[in-house]
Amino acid sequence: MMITPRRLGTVLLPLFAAQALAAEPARNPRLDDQTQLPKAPARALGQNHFQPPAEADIPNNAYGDLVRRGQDLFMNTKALAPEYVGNEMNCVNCHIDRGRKADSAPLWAAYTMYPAYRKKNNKVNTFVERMQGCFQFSMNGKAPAPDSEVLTALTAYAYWMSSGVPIGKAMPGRGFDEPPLPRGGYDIARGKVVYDRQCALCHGVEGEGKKVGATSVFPPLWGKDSYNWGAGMHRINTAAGFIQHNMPLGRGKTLSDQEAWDVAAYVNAHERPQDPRLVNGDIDETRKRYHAEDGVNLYGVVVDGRKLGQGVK
């Protein structure tokens, strides 16, 4: 059975059936909570991505100390700010190479784009508020206070990384540069095959991630220790962009558009912590308010006989 993204909320979607979701030409799978931000321009032939200042250039003064603290928090968020993190994630898990890598939502391309309106909370957000959302959704935790030491240090780090970037100008490499939805749609069963071959070695057969002692070295991709149903990465289109450009680690841009969409769908067809915006304890109501027009996602969709969005603890 071939279906369109618009009908996702009402269709049964067997997890292991070899059935693909068809593309719908009139639908824009890029629709997300930041559509007011201008699209990142393509990098011109021969043009290099912006290069943030080198770590060795951090000044040896009070400002430099704060920047270094921000970098440490960025790399080791769970260990250094455990009161705000409710899973096994760190900032660097979604923003590769200390937030420096192009097409991995680099800090240098994000900081100068705020304040900006976000549909997600229907308000103009500062960069600090944007980071608070990351703690609440991607880290399934608690938002630090705006004037907290944690957010002050992370802001200083992002500010330093964006030295030389024009204010309000979308830079090539911003975001995840999502691949277009393939003509034949995506297929969860094919995604499992890609996952088993390309992802399971690092992230575990059951998506549980890998630890060395108490430290998570590869993040869990579903289950109680992963990002929740409100995180941007729960969108299949967003995850496909991140995966294609950055995974397998060190071998980014080796998966086709089809493989990226398929494996992103497989990952996001698994249960994870509940969306903290759950409306009246009702998944369908929450989908209607927050997920129905939030890119391509499976929240509130029946997969393998079970409605996703139940949440896990």
Given for the second form:
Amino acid sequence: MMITPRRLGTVLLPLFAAQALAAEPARNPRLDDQTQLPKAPARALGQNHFQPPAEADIPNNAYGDLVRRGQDLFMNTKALAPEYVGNEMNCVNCHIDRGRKADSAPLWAAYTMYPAYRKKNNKVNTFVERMQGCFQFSMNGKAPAPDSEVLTALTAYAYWMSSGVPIGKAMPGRGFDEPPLPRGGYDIARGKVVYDRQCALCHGVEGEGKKVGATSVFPPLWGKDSYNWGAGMHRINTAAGFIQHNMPLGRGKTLSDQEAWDVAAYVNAHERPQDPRLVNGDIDETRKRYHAEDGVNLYGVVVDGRKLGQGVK
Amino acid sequence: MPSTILRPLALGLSSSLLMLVQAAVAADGEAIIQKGGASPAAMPCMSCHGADGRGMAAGGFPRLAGLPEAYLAKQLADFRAGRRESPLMQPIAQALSEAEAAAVARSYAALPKVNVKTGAPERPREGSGAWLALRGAWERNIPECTLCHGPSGVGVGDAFPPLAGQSAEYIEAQLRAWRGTPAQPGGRKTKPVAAVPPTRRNDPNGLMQHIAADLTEAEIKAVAAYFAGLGDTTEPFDASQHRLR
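Form predicted on its own already given; the form predicted together with the partner chain follows:
Following is the full complex, with the preceding chain placed first.
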């Protein structure tokens, strides 16, 4: 599915840092898993979302210590696992409330859905591989080894949070509950208006985010310190779902479907680090192979006379 | 004091230059803090905000030392415009000229910022003030306070003021000012009480108001006590250090 945006050319995009990323060989042959999650089932009328166990219920033993370590890593990924993080992001930036919030890809709705079989390529992906994908794309970093301390602790945290969720049962609240594409499509110029009014205060006029000392407080939305072109959030539909439920911070569900799509398109029409799967240094080939059928996205699309997907370092 | 040094010097200068010097003296932030502005209604700031600008808890006078310049200037403009009501501060803000307001904001911003020692992640207890500060109440759309007010509440950028370094009295008063109080219907023996509308209506895009409105009285007290208890370390702010959530 590829929807051509209306009036793409009307927006004045900031000048992108022009240097293109040199072709980088794929670091890991399994680097292909930030694909769209299936749509979560709707919640029955009057039914609450699953309530994960309380933090106070983490036991005080070696298992509890591992779970707490997982939570610390989830919230302070850059500070505690810098060797695996190539940008200024933390897992919790997109998985709100320590990975507990429904409609923000919560861990409790994820853990029991793996290993996941995908018919399209006849592959099975494990939970650990899915997290490795978030390290490589969302964190623009390097995946820790499956048996590393970092992934072991994160897995323990997700396992603990899923106590009581039936294995293999898709839960309401999984993923980002994306709004449907508005009938008239989306508009990047209108998205800039929403952005300047409602987002720039925190994320910065240039999407650069804000830090206190070394710590990123408002995460960057584009540029070298944000998620890369291979991340799930680079899909406009996925970002629209995240934004509509969670942004502006504390005022989720105040943007219309149209505003969420427009501002998601504006955010994702900016340069960010290259897709690590870049095929032969060629954006068009990479688009064909990985982006053409990946929801709605602007990788390899010409916006305002510039082909997106150059990457920034 | 610059004024006492400058006056004899200025005697020998031409009158136009003298006027320039006087204008510069009038908009000297330091002087306004200690002696007040040109208008007598613009009382010396330090009489309420403290000699060192760190406020006075008992009077509910906030710390101004080290707050972001743009934030301080905005508050003075908000008092003047009535978006923030205060019987004490509004007449003072109205008595300051634009140049004086800008100068005094600059002077206070240049004083030492509040700093809180960094450490391992805290393990707050659910229902405590620390819990609201570090975990929030997302089921009510209340993010953890530190997500906007910075790790340990030290503030972020120009728009998000520090909560560390402020007294519990002041924090509580501001949360109530944003919340107002709903009307109480009269009972058999009680008179109806009229609603008090919020007296602070100056938060950008309503980011703060809905949070204050959704907090219970007990939560307001607990979270204010948490931030007031963080203290202010004398250690210099180390910008290379991570502050953990």
